[in-house]
Each structure stands twice: as C-alpha cells, then as structure tokens.
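Listed next as structure tokens is one chain, alone, in the form predicted on its own.
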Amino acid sequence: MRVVIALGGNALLPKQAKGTAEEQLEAAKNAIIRIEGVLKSSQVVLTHGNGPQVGNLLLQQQGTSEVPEMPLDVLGAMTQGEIGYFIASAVSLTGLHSATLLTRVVVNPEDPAFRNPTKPIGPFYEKPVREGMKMDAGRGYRLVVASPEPLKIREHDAISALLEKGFVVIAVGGGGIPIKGSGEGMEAVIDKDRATSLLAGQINADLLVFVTSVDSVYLNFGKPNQSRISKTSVKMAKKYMEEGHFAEGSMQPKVQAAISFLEQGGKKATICSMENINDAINEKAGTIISNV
C-alpha cells in the first residue's frame, strides 16, 4: 500500500516549545514511533508543516543587517532541509532508511493570489519592519503573502522512485517551493494540505492520511450537540462544507484536500490525531472519506 500522510505542525513541534533543536527531534521521535509499524509495512510519503521554523527564520533576518536577507522560496527551501533532517533522524531510529527530498511544485504566475496576498505568516510586530505587512486582527503586525494554487510537484516522479526502492520519503514541507514553470522561485507559500493532496493523487497513493490537532472531524463542533463523523463519502462533506461545519482556518482546508484526492482517482482519505493514527488507518479511529 502506498500511503502519503501529512503531519500537522504539533505533531512536530508543540505550542509550549521555544522550537530548540533538542524540541523538535524529540518531537520527530516521538511522531515517528507512533507510525513505526506502517512505516515498515507500506510505501510511505511523509510532508509537514514549516509555519514555526519559517517564522523563527524571518525574526533572525530582522535581528540583524550583517547578513543579507533572503527570499520566502529560498527560507522554505531551508525549513525543508532542517525539518527533513530531524524526521530523517528519528526514522534512523527505526532501522529504516529514508530520504528527504527538496519539494519544488509549480504554480501560474499570473494566479489571482499574486494580485491580492491573503495568508499572514511568521511573528507579529508593534509596527511594520518591512514592505507588506498587514494589521492581523489587531494582534499585531505580520507579513502577508500570497497562497497560490499549486499545480504540479515537479519532483514526484523522484518520489515514487524512491519509495519503490524501499527508502521512506520526506517530501512536500511547508506545502513545498513555489516556483514558475521555468523553475524560478516565487516569492509565496503554498496551502500545505493542498499540495500534499496533489502529491497524493500524482504519486497513485492508496490512502491519504491528514494529521491534525483533534481525534476526528466534527459536525456542529465545539458546541452541545457536536457528533463525530466516523465514516462519510465525497458527497456528503461537499454537502457538510455547505453548511458552514468546517472553519476555513483549521478543518475545511483538510476536508477540501481530502475530496481534491479522491477525486484525482485516490480510494480512501484519513483525517485524525497522532494520537489515534494506527487505529485509524485500520479504520477503527478518526474520520473516514471515499467515493462511496
């Protein structure tokens, strides 16, 4: 089985953490012992988030001007690299092999995303410290970019090659390097759940598994009546986005990802915690999709 699952941002570093070095492998460790046995029984793609690292890079780059700065494609390139190594230390651990590839995925130029840049990333400051930065709800300050549509994982054939030769892949982090179809880095960052959903559908994957924050994906949640959804089909969570269940910032954007998968031809998509992971592959926890 061919498996893609996407690890949100506390399975890899807590809110309480200060985001040392020492934090985020043993974060990495303990991911990794949760998912130990489907690492060692099927075809693994592991992507992650990079919205801490990134945003401890850009603090870095304000502290001083003895360096020069650098772009938001090349700061994803190096949160892959620094992410990738801690996850590819913990999957040492295992006795498996792994490989952690730089993602790059191609997106249009001319996308709308670019004209109006919605997605706030990084620290909040007092005042603005450079160009393109917006008020965030009156907490302050942040750097406001542009979230294009990602269309293609320009390494995704590299990807299946290397989980046909055993290797576990680290692939996609932080939604991956948005760059033009010629190849030039692009000033932007790309939904994460979207593009590791592409991945998924690109790469064949059997089953598309979402790591977040809570055991399931909820009507009415955080309210009396809320009920979990165990098992539904494309056609029902269309109909449960409808009704305004999902809130845009958290649930709705695994929700639409998982339907984009199934979709492309994928079988089945899991939304769960790392808590609960192995039962839900097993479909015995979290929130189940498919086409039926």
Given for the second form:
Protein chains: 2
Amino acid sequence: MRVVIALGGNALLPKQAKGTAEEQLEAAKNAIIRIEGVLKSSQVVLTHGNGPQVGNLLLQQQGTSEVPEMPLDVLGAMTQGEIGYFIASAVSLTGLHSATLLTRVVVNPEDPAFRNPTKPIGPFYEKPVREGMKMDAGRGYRLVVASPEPLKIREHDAISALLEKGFVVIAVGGGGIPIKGSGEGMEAVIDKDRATSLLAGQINADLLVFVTSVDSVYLNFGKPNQSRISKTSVKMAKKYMEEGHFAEGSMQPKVQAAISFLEQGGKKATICSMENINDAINEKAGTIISNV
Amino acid sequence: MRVVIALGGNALLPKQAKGTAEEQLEAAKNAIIRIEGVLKSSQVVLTHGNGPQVGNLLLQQQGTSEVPEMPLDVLGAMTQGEIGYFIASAVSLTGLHSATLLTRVVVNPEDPAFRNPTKPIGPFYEKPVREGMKMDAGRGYRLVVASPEPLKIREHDAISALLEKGFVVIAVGGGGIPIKGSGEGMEAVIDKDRATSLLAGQINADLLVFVTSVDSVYLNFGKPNQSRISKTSVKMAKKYMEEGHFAEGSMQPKVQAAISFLEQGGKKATICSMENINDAINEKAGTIISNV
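Take the protein just shown as the form predicted on its own and give its structure as the form predicted together with another copy of the chain.
Expanding to the full complex; the earlier chain stays at the top.
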C-alpha cells in the first residue's frame, strides 16, 4: 500500500512552543513513534507545513543588514532542510531508512493568487515594516503572500523511485518551493494540503491522510448539535462544504484537498489526529472520504 | 560511468560576492552549463561546500532574540536546502531531472577533533561574542568548530538508488550534517572534500573530481620553479604531500581526500578548475591521481 501522510503544523510544533531545535525534534519523535507501524508496513511519503519555521527564519533574515536577505522561495528550501532533518532524525530511531528530498512545485505565474495575496506568514508587527503587509484579524500587521494553485510536483518521479526502493520519503515540505514551469522561483507559499493532495495523485497513492489537531471532521463543529463524520462520499463532502460546515483556513482546505485527490482517481482519504491515526488508517476512527 | 564532483566554494559563490540569491543562482548556472556534457553522459553526484552560506545564516540567527537560534547541525541542514535549490534550479535548465537529498554523515563523538576545534566559520568579530571563538590569522575572532572525520554517509543507499534511476543527485552539501551513529546531531562542520571522498568510495564511483580555483595541482606552487602535475600515483602524491608541496586548508585536503578514495578502492581522482573540467575528465587537463 502506498500512503501519503500530511503532518499538520501542530504535529510538528506545539502551539505554545517557541520553535527551538529541541522542541521540534521532540515533536517529530512523538509523531513518528505513533506511525512506526504504517511506516514499516507501507510505502510512505511524509509531507509537512512550515508556517512557524518560515516565519521565524524571515524574522532572522531581517535581524541584520550585514547579510543579504533571501527571498521566500529560498527560505522555503531552507525550511525543507530544517524540518526534514528533524523528521529524518526521528525516522532513524525506528531503524528505517529515510530520504528527505528537496521538492519544487510548478505554479502558474498568471495565477490570480499573485494579484490577490491571501496567505499571512511570519510574525505580527504593530506597523507594516515592509511592502506587502496587511492587518491580520486585528492582531497586527503580517506579511501576506500569494498562495497559488500547485500544478505539478517537480520531484514526483524521484519520490516514486525512492518509495519503490523502500525508503520513507520526506517531501513537499511547506507545500513545496513554488517555481514557474521554466524552473524560476516565485515568492509565494503553496498550501501544504493542496500540494500533498496533488502529490498523492501523481504517485498513485492508495491512501491520503491529513493529520490535524481534531480527531475527525465534524458537522456543526463547536455547536451543541455537532456530529462526527465517520465516513462520507465526495458528493456528500461537497454538499457539507457548500453548507459552510468547515472552517476556512482550517478544515475546509483539508476536505477540499481530499476531494481533489479522489477526483483525480484516488481511492481513499482520511482526516484524523496524531492520537488516532493508526485507528483511522484501519477505518476505526477519523473521517474517511471515498468515491463510494 | 559513475562520477562524483565536488564543487568548490568559489564555483558556487565568487569571493567578492555578498551571497545574494541572485549571485548564488547565477554562479550555479555558470557551473552547471560547463558540465552539462558529463551530466548527460554519466551518473553524476554533485556535492558542495557551505562555508559562506552557513556563516551568513549564523549571523542572521544572532540578529534577533525574538526567535530561537538553531544549532550548527540544523543550520547545515538549512544550507543544504538553500544551496541544493540553486543547483537544482540550474540543472533544470539542462532538461535533466535532479534530486537534492538531505545528507547526514556519521562521525565519532569521541573524535579528538571535538577536543581541538580547528575549523573557523562565519564572520569575523573584533571581540569574541560567543563561546568557542578564536583569533583567526590576525584578521579577527571567528567561531571555531570541530571538524571530525566522516565515517559513513548515512544516505548513500538513497543516492545510489537515485543514480540508478537516472537522476543528477545533489548531496553531501556542506560536508553533510554530522550525526552520531545513534542519529543525534553534533555541532560540527565536516570537511566537504573528505565527506565527498567517502561517498565516492561508498557508492563505487569510477571518478572523483574536485573542482577548485586553480587549474591543476602544482609542485612548488607560487614559486619561480612551480611545475604542474598532470598525472601522478598515490605513492608519489603522498611523497609530495610529505615534502610540504600542498597548502594546508587549501590543496592538501583535496589531495588527501583523493588519496583516501583511491586507497578505498577508487580508480581515479581528478583535481581541476571549473574552466577546464571537461578536458580534465578526458585526461587532457587538471591533475589525475590514480593507483597506477
């Protein structure tokens, strides 16, 4: 079985954490130990976000004028190295061999997202300190960057080659480095869930797993009448989405990415938490979305 | 033919350069365009140093107290992402597919190098600003870190797998991330030439190429009686080294790393410049060291 698992930000860096190397390594170890079974029984790609890390790195870039500041695509590449190393270190403890692959993702430079940046990244500021900053939900000014649609995972062939040889592959970190078809980097941040869904389709994964901070997808989440979805179809998931059951920027992109995978020919997608992932993979927990 | 090419710092970042993303990408493009032929005709691993980049990143880490500073092993991982991305972008222009692999290198935590750090990294300071700084050749204080002997390239199996599938592999960046056998990171910087030589042995490379800023190895370099070595044996190279012909920290580690590869069973090592690399690979330029 070929499985793609998207590790949520929370799985790799607890919300209260400052983001030290020790905290990140500890979180990676806690995540990997839980999925050791599936890593050993299946071909697995692990993907991950980079929100807090790229934000910290951006702040450090701006901390000194002695050294040139790197653009966002390069910072994304750097966080792939950083976070990939923590995950690879954790995988090593299982005795399995991993391969952490720098991953670029082709986007369309004419994507309307470039004219309407929506993705807030990095720290909050009292005033805008550089171009492209916007007030974020009254909490302060943040850099807001474009989040274009991922069109092709450039390294999908290397990922498949490594899976076939038995490596646990760590890839598509931070949603991948956005590039034009010509290979030129773009200053943007791709949504990690969308890029992961695209990869799962490109490498013909049997199962796509989104690990998040809640155990399942819910209808009327947080309301007195909330109810857990254990299994649903693409058709029903779309209907729920239209009815506004899923929070934007939180559960909605995961459900949307799951649907997108299934519409590309994928068989099954699961949304679950780090705590119930093994049961979810065995259809005993979490939310399963499938074409049937 | 399986070839491992170690790109020197100069090949990827001209000495006068500040290290902007544009400068680094441009240098990578200039390097890759010269070796397009060998990339297309052979299985090639490209390795590279990270001296200026890790120094810059270290300075940025210290530029703000708002964000936790990462240890040296993590900074190494980040520069693998950064520089690997520039090289991968350049390889894309040839139409070839590359795979940039995070690479860890096992060292012995009891290596005497840890008790006697010798490798200066990062910027110069007027005064020591953190523990472990030493005066470097009268030019200022620099952080001096351990440079232990590389014992095993952890990802050599993934590198071989990718070469067999036809990818140009970018690996062992900055000499690799130093780890203990147990997988735990170590604050050190491994010599890139030694780590590259070790890799070449582990993956049974036919040819190991060190690209540096001079066209060949010379006897009495810089003196009126300097003479170019076109071909030599391990035995003669050792004799020249004992006679003090090669500068420490410059040509000597390259000659030593070439000898080490040949003593591990390697067939041929070449030391040349970016300008003559194609002729050097065809034994028409540079310095060839072999067992015969």
